[in-house]
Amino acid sequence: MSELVVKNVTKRFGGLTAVNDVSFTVRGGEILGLIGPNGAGKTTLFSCLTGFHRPDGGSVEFEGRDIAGWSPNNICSIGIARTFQVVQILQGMTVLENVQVGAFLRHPGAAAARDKAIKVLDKVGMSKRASVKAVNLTLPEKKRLEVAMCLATDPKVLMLDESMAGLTPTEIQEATGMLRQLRKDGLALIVVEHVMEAIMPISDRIMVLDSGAKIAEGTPGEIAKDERVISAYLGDKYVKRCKV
């Protein structure tokens, strides 16, 4: 099974320290959410674990294999896909043929990328939309889109940075019940997101960043019911609407 292990990762911008020795683990079939404040370090870690950022300190290993500075092509390449917060997509294609740009990666004809693509989009129900090109598409069908791009890629580590942010409440139910299939079908899952309704239920894990650094790790409960984290980002009116 696979297995992402960040040991002690640190990333400094000048003075400035935006993820401070950060550990944590996280396997195949697995969803760990990744909360808190604004500025907290969690788009800056995910880009340290996916090849944007050399962490200054630290190591992130997957598979057995020091990845810490590989870059980001190299490290898609064996098994780690990301998400962005400012959605990235080629606008001026359709659907279909943005998702076989990551069907590329391990379908190098353009018949067999052709072939996963159509299937990538019926998992995440925008086979209607194939046609369509993206820049014509919804904020939330851009979403889907980016993360059926990545899927395409074959991924064993999925990380996803906010991508239910903007949802109704009916988009943020089906976009929990792909995650919840996705995890069934073997995948590590990183989600970074807002929506403290959205990624509680479905996490197995929650770890929470503060200032770079991180202040709990445990159960969606755990951490519900956690006195940093409450001061720190859920806020006592969240624990009382909330029942984790």
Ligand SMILES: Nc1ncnc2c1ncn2[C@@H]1O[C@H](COP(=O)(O)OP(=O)(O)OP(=O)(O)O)[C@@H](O)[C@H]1O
Given for the second form:
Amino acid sequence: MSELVVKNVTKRFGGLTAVNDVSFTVRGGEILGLIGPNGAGKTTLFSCLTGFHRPDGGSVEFEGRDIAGWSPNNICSIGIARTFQVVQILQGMTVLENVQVGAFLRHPGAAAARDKAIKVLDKVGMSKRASVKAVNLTLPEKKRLEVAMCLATDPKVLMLDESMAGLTPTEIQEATGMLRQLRKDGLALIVVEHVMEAIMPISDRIMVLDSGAKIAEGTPGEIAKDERVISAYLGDKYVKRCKV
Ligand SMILES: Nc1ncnc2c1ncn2[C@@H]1O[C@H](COP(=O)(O)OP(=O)(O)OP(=O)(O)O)[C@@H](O)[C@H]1O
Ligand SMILES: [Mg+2]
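Given the form predicted alone above, produce the structure of the same protein in the form predicted together with this ligand.
Every component of the complex follows; first up is the chain already shown.
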């Protein structure tokens, strides 16, 4: 099983330390939830792990190599994919064509890439939307399309940045069902989400960031009881509302 080992990663923007000495490990067949208040450094951490930012310190080890500072293309090629908090899809192309772009990474021929894209759309439940222009999708559909684009690259590690934002409770059930299936397939998932009802039940472990630093890591049950996490992020209301 693949393992991503992050050690002491730090990222500064001028005088602001957006990610401060963060270490963790995630393995294939596991969902790691990543939570924390706005500005905690979650998206910046994703960008450090996927080549969009070069960390100022620390290492990112995957399959025996330190990939910190590699380009996004090379990181995607070795099997690490991420979605974006603000969706990055090709608005003028159809759903199928968008997914085909991802599939080209491992299927250079157009027909093979198309076949792969069709399979992936089936997996994420978007087959019926294949010929729709991406610009005409709803925001939750755009987010799902971005997940499909990632899956078309056959990742071993998949990082999702608020992919379930804006979903109805029924749609959250569908989305979490898909994530559970991906975990069963052996992927390692890191899931950033503010919707606690979505992330708490599916995560094997939760890591909490606050002001760039990791303040807690544990099972959802442990995290829900953690005084520091309650005061930094969850709040008393959550604890009363949701018994994990
Ligand atoms: N490119 C950048 N240049 C300067 N500062 C940045 C940059 N990107 C992020 N920041 C700052 O780094 C900090 C962490 O931001 P980040 O977007 O990683 O937080 P987040 O945990 O993803 O928050 P949210 O839950 O709102 O998405 C914030 O203070 C943000 O303003
Ligand atoms: Mg973010």
